[in-house]
Structures are given as C-alpha cells and as structure tokens.
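First, one chain by itself: the form predicted alone, in structure tokens.
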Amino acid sequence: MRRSADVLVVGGGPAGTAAAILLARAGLEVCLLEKGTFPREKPCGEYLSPGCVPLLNRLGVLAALEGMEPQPIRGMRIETAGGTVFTGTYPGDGLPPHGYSLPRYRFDALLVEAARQAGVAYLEGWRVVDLVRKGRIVAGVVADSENGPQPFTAPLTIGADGRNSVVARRLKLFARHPSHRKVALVQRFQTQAELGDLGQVYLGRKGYCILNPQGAGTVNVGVVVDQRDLPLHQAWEGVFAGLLGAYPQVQAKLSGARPLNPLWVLGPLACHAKRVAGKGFLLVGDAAGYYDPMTGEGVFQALRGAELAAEIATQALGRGDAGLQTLKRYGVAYRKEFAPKNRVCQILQQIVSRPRLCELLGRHLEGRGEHIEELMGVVGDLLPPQRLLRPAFWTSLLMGKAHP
C-alpha cells in the first residue's frame, strides 16, 4: 500500500469522491481515505436537487444512477402551521426537470465505485486523526486503522470529511454559527401511504418536518427543531415520536410504518470554515461550511464544490504550486458560487421561524405561479439564487392580493 500521492482526499462522501474522480481523470495520482466501510448509512435528507442532474452527467455517473431507479422528485408541497398549502414543480423548458431521492448508502456506493474505476486508490477503515505539516504547509495526514496510525503524504490535501471535519478542526478553521442551533432527527420508514413524487414540507410552530418519498412506500422523514426546544433526559426515539406529534398529517402517513434504519440525530445544523483554502489544502462539501440545508442543496454544493476544487487543484499541481498563491483562487470561486444561495437559506430560515409571516407569505403564494416558479427554480438549484435576493421579488409578492 502506497502512502504518498499527488492528492490526498479525506472523506468518501459525494464531495470527496467527486473531487477524487475528476482529479484522477485529469491524470493525477489520488488517494482517498474513508473512515467507514461500505455500505454505510449517512444522516441526510437523501435528496438530489434537479441542479445535481447535469453535475452527475458531467461526472459520468448519471446513467448508472438512473439505472438504480431512484424516485424522481418533481417539486414540493408546502403546508404552513395554519393549514395554508401551496405546491410548486421545478421549472424548465420541454420535459420538466426533476431531482431524485434515494438512500445515501446506495448513492455514495455508486460514487465510490466510479472513483475506483477512475483509478483512485480508495482506502476504507482509515480515520484521519491529525495533519502532517512542513512548517506552515499541510503535507498530508496521519490516519489510524486497526494496524495503528500511519502518515500519508501529498502536495495537496482535500478535506471532504463533513461537518465535523478533522482537517478543518486541526487547522483551527472550524466555527459554529453563533445563534442558529437547530437539530435534525432523521429516519427512513416503510409505509403503506401513497406518497407521490413531491417532497413534502410541513412548517410547524417550532421547527419543520420534511418527507422525501423514495418509491415503493419508502420515505425519508426528518424533523428539525431548535436545540433549546428539545426535551431533556429522554431516549431519542421518544423525543422523535414526541416531535412528530406536532405534525398529525405526517403521523397519519406513518401509521403502521416500519423503521428501516436507526434514528440519526444531527446538530447543530450550522457551521463554517474561516477559510476554505491555504498552503497545501482545500476544503469541500460540508467541511467548507454547512447552513441548515432546508432546501436540500447539500449534495449540489458537494458536487459543484468538487468541480471547483478539482479545476483549481489541477492547475496548481500542473504548475508545481500547491501553495497559497494558486489555491486561494478556490476560496474566491467558492464564495462567488455559494454565498448567494447561503444568503437565501438564511432568509428562508428567518421566515420559517416566524409562523405568522409563513402564513402571510403562504397565502400570497397561493395561485401566484410566477413567484412559485421562481422560488422553486432557486430552491432546485436551477436558477441563480440572486433572483430571490432582489427586493422586487418580495415587493411584488407582498403587494399582490393574498388568498382569503
């Protein structure tokens, strides 16, 4: 087993595997370290937005994904705490675009296999515990397995190890959001209910619940609540059942349902890296930042971020320069690409946390096809997020006559 490469990638999720695939296809020697073993579960809403589809096509795995017959998701049905309902489908010319929903263990395994086929040295069961440094330059990682810790070295290390990134933490770049402290409880169920091909969002008085149908009666259920509203000193299964009690519509759909995997608890749901690039390293995916992905943009940011990282990394290593001068361009590109959507997410979270405002906007959205189309286009990663940052969008929406 070789312990040196052109690029080390830490983390075998979508960000890490996509970056590894693109770098290997560019002719670089890539080693990917994953702490788990496949198949492995991943706490997630298990949703791929329509914007992911062209990214997966460019990655060369779309046909294989569609061969797995994932559930198409064609839009969202949103219900406010006051009972207002509006439905939006994703906009597009010709055939309507759609996203997909499928268990993450299946999706991640597909990407891992594509990485292996691309020539990536994929190593499972290696948990990164520290960084290798040469002065102020990251020169690799120290990873632990059943045979003990070993150093792995490379001119460039890509941290794609999620919201609890060891790479970001060892670089002292990890920071939690100062006020947004949401927690998600997520589990997959088998149910007899008819679930259709829309994601279902239920906005509550304290938090929200999302259902992502996965076909054949399988559904991913997630409840998000403020950390301060969590009951104390209870088993998580009881907490989850109690939180679902605030959504009788969801309880009805889950009547007699059978859990298919353990309950996952994830939080807080907002963190960021102070920098995403430096001497000898890049951060991608959730390791680079994570803000309560209510609109399901997590996988899109992982795949698109991997494209940006691979492009900059290939240029840097081709010039023999993995130092700050070249790699800092990734930080600029990353902010330009994702800062607007993160701002949209923050605005939507502010709305969701105010039930009266949710109800008002919900009534205004009913029957407002042009506004729903624009909202769904941005949410689905099909339209530039700047469309929802224009005061004109909100002014025209609120000035219109609301449904009674």
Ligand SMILES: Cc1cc2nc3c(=O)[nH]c(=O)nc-3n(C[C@H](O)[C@H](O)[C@H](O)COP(=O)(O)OP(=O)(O)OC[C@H]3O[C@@H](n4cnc5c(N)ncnc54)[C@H](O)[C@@H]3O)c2cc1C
Second form
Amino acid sequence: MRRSADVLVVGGGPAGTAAAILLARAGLEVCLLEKGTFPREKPCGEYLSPGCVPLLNRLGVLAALEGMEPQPIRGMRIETAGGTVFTGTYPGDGLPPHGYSLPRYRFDALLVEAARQAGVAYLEGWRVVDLVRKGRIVAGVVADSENGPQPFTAPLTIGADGRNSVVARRLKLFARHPSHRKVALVQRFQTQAELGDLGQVYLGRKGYCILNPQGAGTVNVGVVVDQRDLPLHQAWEGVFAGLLGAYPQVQAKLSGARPLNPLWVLGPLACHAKRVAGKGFLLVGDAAGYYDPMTGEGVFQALRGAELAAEIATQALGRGDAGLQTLKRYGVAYRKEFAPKNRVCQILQQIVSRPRLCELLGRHLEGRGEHIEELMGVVGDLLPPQRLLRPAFWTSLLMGKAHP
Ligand SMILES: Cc1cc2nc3c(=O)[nH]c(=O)nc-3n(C[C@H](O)[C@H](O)[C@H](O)COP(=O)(O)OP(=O)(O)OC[C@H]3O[C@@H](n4cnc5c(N)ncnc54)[C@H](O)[C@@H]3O)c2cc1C
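Structure of the form predicted in complex with the named molecule, please, following the form predicted alone?
After this comes the whole thing, all chains and molecules, with the earlier chain placed first.
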C-alpha cells in the first residue's frame, strides 16, 4: 500500500468523493481515506436539491443514479404553524426540473464506486487522527486502522471529513455558531400513507419537521429544534415522539408506520471553519461549514465546493505550488459561491423563528406564482440566491394583497 500521493482526501462523503474523482481525472494521484466501511449510513434528510443534478451529470454519475430509481422531488409543500399552506414546484423551461430523494447509504456508495473507477486509491477503515506538518505547512495526515496509526504524505490534503472535521480541528479552525444551536432527530419509516413527490415542511412554533418521500411508502422524517427546547432526562425515542406531537398532520401520516433504522440525533449542527484554505490544505463540504438542514443545500454545497477545490488544486499542483498563493484563491471562490445562499438561509431562519411573521409571509405567498417560483428556484439551488437578497422581492411580496 502506497502512503504518499499528490493529494490526500479525508472523508468519503459527497465532498470527498467528488473532489477525488475530479482530481484523479485531471491526472493526479489521489488517495482517499475514509473511517467507515461502505455502504454506511449518514444521518441526513436524504434530499438532493435540483441544483445537484447538473453537478452529478458533470461528475459522470447521473445515469447510474437514475438507474437506482430514486424518488424525484418536484417541489415543496410548506405548512405554517397557523395552518397556511403553500405549494411550489421548481421552476424550469419545458420539463420541470426536480431533485431526488434516496437513502444516503445508496447515494454515497455510488460515489465511492465512481471514485474507485476513476483510479482513486480508496482506503476505508482508516480514521484520520492527526496531521503531518513540515513547519507550518500541512504535509499529510496520520490515519489509524486496525494495524495502528500510519503517516500518509502529500503536497496537498483536502479535509472533507464532515461537520466534526478532524482536519479543521487539528488546524484550530473549527468554530461552532455562537447562537444557532439546532438539534435534529431523524428516522426513516415505512408507511401506508400516500406521500407524493413533494418535500413536506411543517413549521412549528418551536422548530420544524420535514418529510422527504423516498418512494413505495418510505419516508425520511426529521424534526429540528433549538437545543434549549429539548426536554432533559428522557430517552431519545420518547423525545422524538413528544416533538412529533406538535405536528398532528405528520403523526397521522406516520400512524402504524414501521421505523427502518435506529433514530439518529445530531447537534448542535451549525459550525464553520475560520479559514478554508492554507499552506498544504483545503477544506470542502461540511468540513468548511454547515448551517441548517431546512433548505437542504448541504449535498449541493459539498459537490460544488469539490468542483471549486479540484480546479484550484489542479492549478496549484500543476505549478508545483501547494502553498498559500494559489490555494487561497479557493477561499475567495468559496465565499463568492456560498455566502449569498448562506445569507438567504439565515434570513429564512429568522422568519421561521417568528411564527407571526411566518404566518404573515405565508398568507402573502399563497397564490403568488412569481414569488413562489423565485423562492423555490433559490432554495432548490437553481437560481442565484441574490434574487432573494433584493429588498424588492420582500417589499413587493408584502405590498401585494395577502390572502384573507
Ligand atoms: C439532520 C440533517 C439533515 C440534512 N438533510 C439534508 C438534505 O436533505 N439534503 C442535503 O443536501 N443536505 C442535508 N444535510 C446536510 C448534508 O448531510 C451534508 O451537508 C453533506 O453530507 C456534506 O457532505 P460532506 O461530504 O461534506 O460530509 P459527510 O457527508 O459528513 O461525509 C464525511 C465523510 O468523512 C468521513 N470521516 C469523518 N471523519 C473522518 C476521519 N477522521 N477520518 C476519515 N474519514 C472521516 C465520514 O465517515 C464520512 O463518510 C443534512 C444535515 C443534517 C445534519
């Protein structure tokens, strides 16, 4: 087994596999270290926004994904705590674009297989525990397996090891969000209910619940609440049942449903890396930052971030320079690409945490085709997020007559 490469990628989720595939196709020797063994579960809402579809196409895995017959998701039905409902499909010319829904153990295994086929040296069961440094430059990682810790070296290390990134932590770049402290409880169910092809979002007075249909009666159910609103000293199954009690419509759909996996509890969720590039390293996907599951852009940002990282890494290594000068362009590109959508997500979180404002906007949105289309386009990663950052969007929405 070779323990040196042009690039080391830590983590075999969407960000790591996508970066590894693109770098291997660019002719670089890539070694991907993954702590788990595939297929493995990844707690998630398991929805791929429509913006992921062209990225998966560019990655060359779309046909294989569609061959797995994932559930198409054509839009969202959103219900406020006061009972206002609005439904939006994703905008597009001709055939409506759609996202997909499928269990992550299937989606991620597909990407890992594509990485292997692209020539990536994929090593699973290797947990990265530390970094190798030459002075202030990251020169590789130390990874642990059943045979004990081993050093792996490369001019460039890409940390794609998720929300609790060891790479970001070892670099002392990991930071939790100071105030957005959400916890998610997620489980898949087999139901008798007719679930359709829309994501279903139920906004509660404290948090929200999302149903993501996966075909043939299976559904991914997630409840997200503020950490401070979690009851103490209770088994998580009881907490989940109690939180679902705030959503009687969801309870009705889950009546008689059978859980398909143990309950996942995760949080606090929001975190970011203080810097995403430096001497000998880049951070992509959740390792670079994650905010909130409500708007479902995590996989999109992982795949798109991998494209940006692979492009800049290829240039940097082509010049024999994995130092700061070329790599820091990734930090600039990363901010330019993701800061606007993250700002939109923060605005939407401000709205949903205020039930009366949420109700007001919900009533104004009912029947407002153009506004719903823009909202769905931005949330689905199809339209530039800047569209929702224009005050004109919000003033024209609020000035229009609300439904009684
Ligand atoms: C509750 C919840 C619901 C969500 N729902 C959605 C949704 O519906 N749609 C969506 O697009 N996004 C959703 N997201 C976000 C999405 O899950 C992530 O943004 C996405 O998985 C990020 O991909 P990644 O490759 O960066 O990280 P991950 O998918 O977390 O992959 C990281 C990989 O690194 C490996 N790893 C970790 N540490 C090490 C180590 N030390 N050594 C080696 N390997 C390591 C892990 O085993 C894993 O395979 C949700 C997130 C949460 C928390």
